[in-house]
Amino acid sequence: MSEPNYFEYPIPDPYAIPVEDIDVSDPRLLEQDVWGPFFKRLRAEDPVHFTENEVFGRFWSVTKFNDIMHVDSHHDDFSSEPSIVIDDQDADFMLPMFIAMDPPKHDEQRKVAQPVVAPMNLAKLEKLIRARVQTILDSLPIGERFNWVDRVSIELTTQMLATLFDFPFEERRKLTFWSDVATATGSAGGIIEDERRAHLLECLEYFTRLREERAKQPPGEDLDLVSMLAHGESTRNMEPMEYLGNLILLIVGGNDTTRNSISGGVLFLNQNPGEYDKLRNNPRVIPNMVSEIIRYQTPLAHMRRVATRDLELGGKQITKGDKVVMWYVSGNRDDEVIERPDEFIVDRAKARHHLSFGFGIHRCMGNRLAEMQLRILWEEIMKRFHMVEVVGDPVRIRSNFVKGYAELPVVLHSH
């Protein structure tokens, strides 16, 4: 896990430079918020864009909606294997998950996971969130700074997570930090690589202790993900770093995606006094707001696949075995297929039509989650405030994966 040293220069003017030079796995494009021309001059002139650096290696950028589309959604075509993300695992330090394997092992180990997400399951759940959401939203101060960030965002998902685990409740925020810890890009993240496993293996053996504690009791009505995994045919006699490897995406996927929603949500309606205005008066957008937030923020920037022949795409000639990275951030822009797509519309028609969620085999399994919590969190927001004011600069993460925020400081108005 480690990164090209793309700190010893300045970023270049996407226009300035030749289209082959444009890199756009550069994390500080998203910590800058500067990613949106590279990715405008890719769709226009290079759409399967090729790029060799020197830790990343050969990979293929795919910037439009559509290509995105073909190729999420032949597996036969692009594997998950290895690895999702650009930067390959250290060969001594693998963690297989089954967002990263091909069926059908892939399908048997998320069959295994997929009922904790299922409409029953999250009707039982509604009641809970809200209860949470109004606990979180009634204990912040009005007329305060604060960092939104960490009071409501972290602080919800956190306590999602905690429940969707059975996890001690008191020590929630230890999957918060996990789940930072792996999502860090190489040295971006503040922690050098031998720290980052000592953490992550801290994680395995907490977790080890819950599902042998688990695998002791009578699988009950009210599964939590860990005595699902402790009990699932597939999933029962995993090895330690393929365990691993399914915490793993289980706490990124339940924390990172709806936490940064969470904050770039009240971001875009700031930015956006308009769509705020329309949003109080009448919140009944909020559930397609809701979709048009996840489309705007695009928490997770890009997923990648392995080529398992050669083949082409958009015109270019792609070899066996080459990553092809997909872009969702990118496709998300794509004014091709979405009109006007870089404005923030709350009441947009077709919302529900975007790539943050994938397509396919992979497409995402806590979507409806999300999107639920998403929709209390607003529901009961509009219930208290006026307003939700930004103050200050937001601070982004560095990472060229997932897409989202340190800080976010407001100040509660109310009604």
Given for the second form:
Amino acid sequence: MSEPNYFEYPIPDPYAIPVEDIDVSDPRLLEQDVWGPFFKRLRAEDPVHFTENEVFGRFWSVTKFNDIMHVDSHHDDFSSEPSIVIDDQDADFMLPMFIAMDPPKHDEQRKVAQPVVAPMNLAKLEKLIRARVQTILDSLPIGERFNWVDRVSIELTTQMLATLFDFPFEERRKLTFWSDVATATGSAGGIIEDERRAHLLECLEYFTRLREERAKQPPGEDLDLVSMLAHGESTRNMEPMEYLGNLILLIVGGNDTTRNSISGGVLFLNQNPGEYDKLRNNPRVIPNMVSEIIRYQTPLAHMRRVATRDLELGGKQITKGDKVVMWYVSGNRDDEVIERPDEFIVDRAKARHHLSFGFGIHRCMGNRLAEMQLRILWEEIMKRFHMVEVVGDPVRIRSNFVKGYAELPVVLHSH
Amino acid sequence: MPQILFIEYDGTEHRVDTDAGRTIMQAATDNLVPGIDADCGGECSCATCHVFVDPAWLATIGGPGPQEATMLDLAPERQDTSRLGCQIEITDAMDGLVVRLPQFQM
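I've shown you the form predicted alone. Could you give me the structure of the form predicted together with the partner chain?
Complete assembly follows, chain above in first position.
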């Protein structure tokens, strides 16, 4: 992946430049939390917006809820190949993964992995998740400043991921590391490209060993993702890079996203004390609040498609081969579909009607796991703490894809 | 006014009066029948209004269209009688229709 040279100029005032000059691929917009007005202007004045820059080439930004829904649910017109992020993969290090495939191969591979996160399987995991959440929360200091991202958000999602992979538990932070490496562009992780590849190949090596072990065992009742991939008809003969690609998909998909919604929820409740009061007075609002957190955070800011034919979208003529970027982060703030979209409202009506999981055949496979983790976490937080108080500015990730936090300093107050 | 009988996974019954032209998904959400999430709002794009049509009614209701069938593929509990509620438009001929709900929506 290439590193955009965005540091040459300061971030402009989005209303002080011609609308055609707006470039929402600048990864500083999420990092500095200034993305809102850029997308607001596009939604109002140029909802399907063309950009050409030296880093990502030509791409269309789709910014309104209903246009995004249209693109997401028309996979014949908008291909997910070869990549679902705005940046192309380097041709000499391609990682095929089913999220970036079209039918029929997508359908075959997704079906192998899906049962592990199907609601029926999750119901069996609820007790275990709750026990782990309790252990994590009970280990936290009261009245003492610490980084919520590291001690709770990362720890919880990483433990969950280790469970789903049946990954050696004491080595679970390797999963966190590989997830971060996979989504790092140049400066984001401070890692240069050669190092990045070396780490990803370590990940492949590790999981190849696990796959060989699991392949020798009969497929059992307690399914884990590695066993499923090892035994699944359409996945057991995957080439190494394809195996790595799908692992990265599952690691990032199960890690970065929920992690950042866990952190985001704490931040939003602190920014909206009235909503925190609502939650204290009525913890039954938690399932609804979880959807609202996921909307308001939008942990993955975009997904990318490629037009498979010449077509019209939002009055613009799209040419076959053009990149079409669906900015979920923008659609989730579209006031044509969502009332008072810039407000965080824990008891919002129709809170499930958000874009964060995407729609259509690529809709997030782990959505129910994510919701369950967040629900259990908040149930257990409310039993223990009067407040998780944010005591400093969050440090956000520099990326145009992962919308998240590196640090969120908090102090816990007990009841 | 067609009446639809929704039966939850645990057997709880909900009889709702609705209007021709509404969809099965809307009939459920209009009347607060639990177990229908309808995340996408009726766009045939999420499979969270999955229902099982009573076999006696299959001929009247018909099978899923191509996009619907693709989305139903995402539902782990899919059966031969599976449909997405948002894709069934209610007619007067559907008075008395029985649909069952899955244990979970995907």
